[in-house]
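Next comes just one chain, in structure tokens: the form predicted alone.
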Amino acid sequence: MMPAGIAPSPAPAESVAGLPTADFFNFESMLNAGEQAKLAELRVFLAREVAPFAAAWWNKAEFPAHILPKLAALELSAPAQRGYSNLFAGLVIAEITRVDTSLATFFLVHHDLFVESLYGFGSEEQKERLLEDAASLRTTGAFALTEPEHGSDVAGGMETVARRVPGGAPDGGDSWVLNGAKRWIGNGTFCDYMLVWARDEADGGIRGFIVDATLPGVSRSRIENKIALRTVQNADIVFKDVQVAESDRFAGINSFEDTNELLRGSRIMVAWQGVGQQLAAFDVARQYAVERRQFGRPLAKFQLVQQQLVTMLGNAVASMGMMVRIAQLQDQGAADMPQVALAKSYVSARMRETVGMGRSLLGGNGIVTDYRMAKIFADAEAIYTYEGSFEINTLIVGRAVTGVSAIV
């Protein structure tokens, strides 16, 4: 018998020996026929091009740039811009996460942050110049917000600065000079462009800039020794007197408040990653419990094992149900930040419990990536923290329900 996890898990649309899928309440049936067909197409791609290789990429901390043209061919960039529902967009992230959290993180950084920024804040000239190549993954983007000394408090503590220089551009127009540093920038080592956030020295306002990553004064170094999302190429980035043309400033951004919708959307997608992590953990643990034999019978015959699997399933279904409701609120334009923060914190907590049970259920095999669960378990720690840590999101909700802020 081949150990569970060595071969790719069964496609989620199918079942293990005819058993129900982890989508126990069949939320996927809420998609229209076209969306269901596209999701099935994505699953085929993931099973063929990603699942057999994801652990090796993770172990080597290498990004599979060679699959980007095939990923682009699925035409899933910025799904809402293509007319898909918010539920479909969330399930896309969950499904990619279910197979490889790192690839899903690349996808949301590039598409849901960089490309969506172009749609939302770019000028018509910027869209004409950059959007088609970015949406088709001929160029890649990053979102440079967090800094070495500022994560959760970056809105008020941002130290990267921009100084406007009248007539400083080669064509006689204005330019900007950037100085500062960013940290934890996904795709940062290889991206072609990055959306850089900086504080205007003149008035303290927050500005956004499209920065060519090859400009003089930009230096990038990969963050090493990570225990999660090892395939993601996170970078430390330093800007030293980097000159950026006024035409590369996002005209639609004049304060940090202008970014709230964008950041709210990315937080929703990271919560969907928490769903995908739980679906993956259940897939692997259930398959292992059915196939693995101890004391002369399958693990699934033991009551405590069944109890753990049911708890994992309940967590996944509850998390998925919350995110389905968030998607409905998005469709209505009514998903506010406290609601999103509650979803992110709740799903993150359930995810941590779910992957912990899954790792325990696999015993010693749960700590090697050959069986997939170790990778799922480790990657969960990143999701628990980024796009607002569990604690910060909890305090956002606490402020909303009490009227009193415990953050500042």
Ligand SMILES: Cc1cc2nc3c(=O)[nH]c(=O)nc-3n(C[C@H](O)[C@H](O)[C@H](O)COP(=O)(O)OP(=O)(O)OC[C@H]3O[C@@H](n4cnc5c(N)ncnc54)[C@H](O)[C@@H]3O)c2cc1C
Second form
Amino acid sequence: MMPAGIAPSPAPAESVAGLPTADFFNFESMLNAGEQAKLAELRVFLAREVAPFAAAWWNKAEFPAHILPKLAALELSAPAQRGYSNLFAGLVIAEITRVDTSLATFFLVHHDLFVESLYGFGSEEQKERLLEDAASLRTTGAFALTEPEHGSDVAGGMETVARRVPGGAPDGGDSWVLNGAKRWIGNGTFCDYMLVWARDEADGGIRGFIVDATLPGVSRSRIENKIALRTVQNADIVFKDVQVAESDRFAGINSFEDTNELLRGSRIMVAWQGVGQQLAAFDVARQYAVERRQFGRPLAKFQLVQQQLVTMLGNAVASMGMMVRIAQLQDQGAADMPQVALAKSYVSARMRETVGMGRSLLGGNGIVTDYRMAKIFADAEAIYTYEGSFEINTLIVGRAVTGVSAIV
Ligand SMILES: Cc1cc2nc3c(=O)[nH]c(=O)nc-3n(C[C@H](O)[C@H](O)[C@H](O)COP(=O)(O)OP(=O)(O)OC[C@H]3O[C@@H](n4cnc5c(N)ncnc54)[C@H](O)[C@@H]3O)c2cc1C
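What would the structure be for the form predicted in complex with this ligand, rather than the form predicted alone?
Okay, now the whole complex, with that chain kicking things off.
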């Protein structure tokens, strides 16, 4: 039963009237005026178009494709190309996550993996052909790396193969034939294009291909029954003798190292999701603690409740501080993989503690999505695992600081 006076879906990303926001050190003030105005515009969009509906989409596991034109109108794709800072790009992901982690994941897969891959590794012809529609979300993309039998070890274990066929294309040029399977591919059920990573049968090198999702031989099925990011449509995808033109191969990808460069960028954005999750958990828990009464007084009056709220806030602020420094290192072109891995593993661990406290602070209401916290709590599990699991990122740092690899 809903306690009197508590709205089931409190307005996100807002402080309780007169109280400070979860960005307690005001990192947002480090943005320039234009970026702050754009973030405010994003917040209006999220409050109107996303917040009231996010729990229903999640419950029904439905992706809200109808909001994409309005999201595109904010012109947030490829922030570096638009002159935005790395801090702004990170805060955008945190802010979308703060309202709906699933939408942030859609955004991240499409923009930070698909669109950024085109910018980084696409030929001029590929950019000309694909970028404009992708940047404005008239087409959507996916990033297909993980396989049913290879997640953490996909670099060495990749089983999807590509075979070059000289003269195989209708115009007499070379083509490729792809065979294999991918798993967990976000946006995979509905995307127009997917970036598929495969091992070249000739030399064992990793190649990247832009695959039109409607090509013969591509079959996709939705992964059902998820307990996290239910709004995101993850797919199992099978490639059976799929013919791809040489002009759809990424000329710039010749090894897993090239792929790693992309993953470093998206890993930073996933760590920012860990920040957004904590801001959201604090927002919801603080509002609940102030409004919910037990023993004739608000929960906020109890010292143990205040201690948990302050721990949550401290976790969020420490995570944000780390990410702000990562953004500065990115600006200098100096954010290396061990630093990014430390950020992802540290923020994920803090996030798990923060959302756990938040969930318990809502008592029974913490396990129903009507109060937002249950969704935040569950979505944390996906962030903990994807873009390099907590353990793998920890071991990347362990290797860097000891000179000894404990991964294999
Ligand atoms: C919601 C969601 C969305 C995703 N979206 C995409 C996507 O769009 N595209 C894509 O390509 N992939 C995607 N993934 C896949 C994701 O990147 C993988 O789940 C992740 O890399 C882990 O792989 P795995 O699930 O196969 O786990 P495994 O690699 O099987 O690991 C299982 C457990 O063992 C641990 N482990 C493995 N190896 C070691 C080791 N050497 N030392 C210590 N511990 C170890 C892991 O940390 C983990 O706890 C997504 C996953 C999820 C859950």
